[in-house]
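A single chain, nothing else alongside it, follows as structure tokens in the form predicted alone.
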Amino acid sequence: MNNRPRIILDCDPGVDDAFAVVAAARWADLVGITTVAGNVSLACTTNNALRLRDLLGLEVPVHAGAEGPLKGTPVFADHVHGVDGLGGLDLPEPTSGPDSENAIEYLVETTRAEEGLHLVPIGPLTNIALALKADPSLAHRVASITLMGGSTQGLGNVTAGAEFNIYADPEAAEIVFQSDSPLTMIGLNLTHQVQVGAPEISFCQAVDSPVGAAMTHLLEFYADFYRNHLQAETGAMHDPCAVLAVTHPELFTFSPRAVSVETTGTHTRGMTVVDERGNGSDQTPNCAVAYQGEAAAIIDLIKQAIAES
């Protein structure tokens, strides 16, 4: 592909983060990876990013970032992703450690050195918020900040109204949404359209490679969670959608919206408040919100990335 978008992936691996790394390695020019506490602790997310780097043979830097939210204590999702974040996936320990433990400095300096990069945060937004606080002009140097997080119409997965990545650090999310960045939100309303299950497991089983074996394990672990905890036979493949919204935007339908984050509500903390009033609103849109995705084509791109890794 010509003109592949150049991205920095900010992540908290995480089962679906692993698929996002695979997709980014195939469909984008992956400039670097930054890690944040989210699905599991920073030590685990960074170790997982390093192990995935080795698995895929990537020559990209990995920089460790924030150990917790701007306020309060960390919230983890190890009940979904396993205590190590990758469902007990048996991968060798990393051949090297992180390139630094200052993801914030890396984000600021890298976007200064090269304008027009895409930031793709698929975990809590702590690193991105801290980078914007350190250098607000970062908002105007990047081509986009395309995040997986939030939702329209009050659809939550931690509480009735809050999605995990926003709920884990609402103050950081509000900084990002109010930063005047070229912002795109890939929320639960979109990612729930991209469901994977038995056919995708069978596909990965047929991929005769270490990557195929690893993705099989992750999908089987994911399927067990959805089956045992949600009585569902399929699960949403959240994080790769943010990567593919940058590399293949033609597969998504976006609309401009004014979005803010609730930081104080008793029942709604972490909710993304999306103004759906259209011409009746006096709010200026600050975000492109994804509403529809071509699910079959999105899944095909993920499968192709696995097969070719």
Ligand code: RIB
Contents of the next structure:
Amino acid sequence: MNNRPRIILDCDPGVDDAFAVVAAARWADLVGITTVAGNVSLACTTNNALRLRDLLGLEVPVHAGAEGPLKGTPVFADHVHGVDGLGGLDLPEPTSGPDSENAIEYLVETTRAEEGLHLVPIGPLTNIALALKADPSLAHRVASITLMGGSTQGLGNVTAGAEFNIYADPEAAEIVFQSDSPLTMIGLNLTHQVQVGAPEISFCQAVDSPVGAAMTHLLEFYADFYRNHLQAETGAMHDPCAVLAVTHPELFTFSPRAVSVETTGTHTRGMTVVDERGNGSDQTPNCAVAYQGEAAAIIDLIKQAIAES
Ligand code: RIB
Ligand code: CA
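Since the one above is the form predicted alone, can you give the form predicted together with ligand RIB too?
Now the full complex is given, and it begins with the chain already shown.
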């Protein structure tokens, strides 16, 4: 019997988001997808989620959410993911549009109808924050909010100290971290352990299917980014780690930490401040922070999901 964790994936596809959708479809019971502006505009992230739904033959609703952060203007990452968000991947236009333009209502109502769902946000936290503002009791109805975002040790990728998903909407992130929700943080300190490169590209090239071809294209596009912008031969596969932390938690180690989000710092806006003082801390932990992952096993699960899609 299917006892896979039932999840709602909140995403901003996004190259690595696409791998997270594939992983969620294979390893989770994917209840629904919500989209948010992040890597690219809401119109693009929603169109990409719909096209990925068709590619994978999924029968899950896609609900569009916020088109920008709670405060300020959108910050995009098209230099990483391409102007369309999927590296110019040639997929047909979606066979249908979003099931609604109100992801917030979907999140609130679906978690009321069914307790024990996992929310897995892998983009800016705007939708999740708005859902929590609309109904704070959502925090106590979900099994977890397992998010890709932030980092320990002040590690950043958009600025020296801020990771993109948090930096794109720090106010939303702080609302989520202070919501008393059952939080798990999959930050850069973890995702940087999960590096993909030429071996994974070769693997996808050998998967003789539309999904294999699509994932090959996305990895090759991503490789251009980390080779040309980072002078690196591999790149971190961020978003699937959040999905697999829910479906395969045994592959990760977590520690309880008090985490807060800097929203006003000139140089530190968007930083997740993770209290690692241990017994010396005067703060109550509000989050399980992932510190270690079994990278080879994580990558194998991603590869298996691609091969079996
Ligand atoms: O910092 C990595 C995160 O930002 C990932 O979710 C990636 O898709 C981008 O949204
Ligand atoms: Ca993402």
